[in-house]
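Here's a solo chain for you in structure tokens, the form predicted on its own.
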Amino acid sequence: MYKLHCFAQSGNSFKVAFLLRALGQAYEPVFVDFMNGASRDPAWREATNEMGEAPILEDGTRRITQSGAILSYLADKHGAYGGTTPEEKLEVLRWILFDNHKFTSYFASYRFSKSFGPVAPDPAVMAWLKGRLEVAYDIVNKHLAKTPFMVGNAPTIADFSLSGYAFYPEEENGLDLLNRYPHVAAWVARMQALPGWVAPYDLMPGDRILPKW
């Protein structure tokens, strides 16, 4: 059985948990107490993940980190959600890289600062992050006006990757994104209709933390 090191607030962890459920694969969740600094402990990094991040997937003796790498590994291993042609596979990779670099990156940084950061966020930094994430959302929204999923007519790991943070409560970011980007909202609803979808706070270990700022 797989082991997935994860915690409830992590959209990157949710991407993997959601895919495992969509694939019909059982897994054991392993709680990472990220919010209380577990991943900053040198001993944890030495034993678990030198990058100090979740998710981490254990498959027997193999340990894989970084959500994009994990999604790719699972798609290849189980022959699903990875794209069906070389062109589709390349397009899937292209969107995962865009997600990791921009779509998830800016949004997750904004959400963390607003809801979970130890001090009130700097307004100038938040304004910059907001501008960057809105550009990324606009790109995805325009793309989804032409296609039901990120790569063609069926979901792929590109969709699991980009949608990872879209299922968390709006109050954690306060940006009303699904109303402002209707094609993204329709795609999120399509993802929620896939087998195995469960809301993140009902799926992964750890207590819900209310927004701080």
Ligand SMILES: N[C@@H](CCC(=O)N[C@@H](CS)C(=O)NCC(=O)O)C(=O)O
Given for the second form:
Amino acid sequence: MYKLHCFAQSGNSFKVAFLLRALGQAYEPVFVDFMNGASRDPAWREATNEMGEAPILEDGTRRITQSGAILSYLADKHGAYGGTTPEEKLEVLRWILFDNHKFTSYFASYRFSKSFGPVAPDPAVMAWLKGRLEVAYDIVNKHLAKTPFMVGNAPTIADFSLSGYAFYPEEENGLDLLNRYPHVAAWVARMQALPGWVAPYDLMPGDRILPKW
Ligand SMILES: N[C@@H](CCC(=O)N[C@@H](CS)C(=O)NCC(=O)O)C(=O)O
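Next up, can you give the form predicted in complex with the ligand of this protein, since the form predicted on its own came first?
Everything in the complex follows now, all chains and molecules, and the chain you saw is the first one.
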């Protein structure tokens, strides 16, 4: 059985947990005590992930990190959600790279600083992150005005990647994004209707933390 190292607040882990469920694949969650510094421990990095990040997927003796690589591995292995033609597969890769660099990255940094950071967020940093994430949301919103899913007419791992953080409570970011980006909101609802979807805080281990700042 797969093992997924993850924690409740981790949208990057949710991308993989949701895909495993959509594929009907059982897995054992392994709690990463991220909020108490587990992934900064040199011993954890040595044994689990030199990059110091969740998620990590274990498939027997194989260990894979980076949600995009894990999604791609699972789509190939189970023959689903990977795109159906070489052109689609390339588009899937293109959007996963955009997600990792911009869409998830700026949003996750903003949300973490606003809700879970150890110190009050710096307003100048938050304003910069907000500007960057809004540009990324605008790009995805425009794209989704033309297509029901990111690549073609059916969900792919690009959708699992980009939507990973969209199912967390709005109060954790306070940006009212789903009202401001209606095509993103409609797509999030389509993803939520897929088999296996469960809210992140009901799916992954670790206590829920109310927004701090
Ligand atoms: N690109 C990576 C990002 C993973 C990532 O940033 N994970 C967070 C938790 S959601 C983390 O472990 N961050 C640790 C850090 O940035 O130091 C992926 O998609 O797996």
